[in-house]
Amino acid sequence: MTEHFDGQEAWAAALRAHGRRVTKQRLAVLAAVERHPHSPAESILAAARAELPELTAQSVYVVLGDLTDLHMLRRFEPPHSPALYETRVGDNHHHAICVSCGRVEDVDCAVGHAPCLTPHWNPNAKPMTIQIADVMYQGICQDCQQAQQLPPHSPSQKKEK
């Protein structure tokens, strides 16, 4: 089941359910991540400061860590990128990342239900019970594909004489 919270009242109720005080810092960070999914901490800080200008970077990092530990936020680390955060938690979705522009899209479970992939163990392995399969697709998004197919000199780049 995917947990997805909207609005300050839902976030406040979730914080209370996890035994946390409802603070303006926590609500600002949750709202920023909700509005800007798949964002790094620095972008979350900038977005949250629009609502709460006195918010410090340290506060944002502490709140992000705490909410991730509570499973109210999900943290994932694409290659060659800082950790990214999102509010989509409680399911086993994956991510597709554009290697050109860094765009991130959610991708539902690859096959069936969680963990959605079954490993084939080598004979010397000690098999585990798999709970989550974390798949990261890497490719080129449609916008980048279209941009790369433009002729070397598009009409908007012609020099005026």
Given for the second form:
2 protein chains.
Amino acid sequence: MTEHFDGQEAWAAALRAHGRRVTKQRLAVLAAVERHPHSPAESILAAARAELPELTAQSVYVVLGDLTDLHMLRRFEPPHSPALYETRVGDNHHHAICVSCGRVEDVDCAVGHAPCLTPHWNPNAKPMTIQIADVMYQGICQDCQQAQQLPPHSPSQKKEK
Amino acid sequence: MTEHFDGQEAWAAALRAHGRRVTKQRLAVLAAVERHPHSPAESILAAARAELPELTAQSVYVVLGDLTDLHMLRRFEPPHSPALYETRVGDNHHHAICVSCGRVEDVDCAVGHAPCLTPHWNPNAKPMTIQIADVMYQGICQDCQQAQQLPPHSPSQKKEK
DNA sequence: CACTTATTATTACTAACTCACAATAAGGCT
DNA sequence: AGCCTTATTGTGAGTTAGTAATAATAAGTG
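Rather than the form predicted on its own that you just supplied, could I have the structure of the form predicted together with the DNA?
Then the entire complex follows, led off by the chain already shown.
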């Protein structure tokens, strides 16, 4: 069980650096997010409870929200999905979501390493100071594509009138 | 009041082209979205009720969802905000959201006219067929920036411990 | 103008969070 | 090592945004 002690230490140090106390709840949440990237709060709760059964859902929401504000976690909200969390912060990588099955893949920045941080403002727009640029690719993953192309009598989800 | 009859006609034609009946509810919703871009369902309901008071919230949800599926409307979901709708479809422009006041600005595509439609897949990722790429810039608009820099005894929203 | 069925209204219901406050425990101090 | 302060977590209720099921209505066809 000593395998992730160094991880614990690293998280603890980061928490202290942000002026936060090192609690087992926060460590459990951070470990859960690290082990299950792109997971919603509910899944993180379930994963964290594996090592901390008395953890409550509300605590997870509080911790996730706070750590996200501190930029120790990154949150993104795909359409028709609850918010997802990941520990990869700092690099501004992006995400591709399969609109059919909801699978999420990380995507490195398309244009250099600060891709869309300098938007082309319209003439009449009031420019903002951009902090982050979330790029959300939406498409269909290979598995779902194959499943849809197969015509066999499987009840296809297509809503065609 | 004849000013937007041509608009009505255009919307009606588009609805017919998609095999949808032309109802006053749909026209009211489309007109409301056109007059109030980047608005949530609730605001669209309020705006549409100006010309169609008996319209219900659920109808607005149904109509917005259906028209979005038809790509007559575009929906995007900024963090901590309900889904927003707009009539600008086809061009893949992006959005900048002020994290402080929630204001939304349109942003033209940063890289040519199909900017991020070809993501750089990681070696071990399973590529998807990308349909759209939503780019969500998050930053602080000029107004909010000034409001935050002013130190005067105004109760600033900053949550600093 | 009647009729078929897409569309909308009504009502109930759910998911994903948020809020207020009481209970607990992390870390500084002695 | 133990106490104490207050950040953190737990408890329970409440809210927002949206979905689902079915009944009532009306668009468009013949």
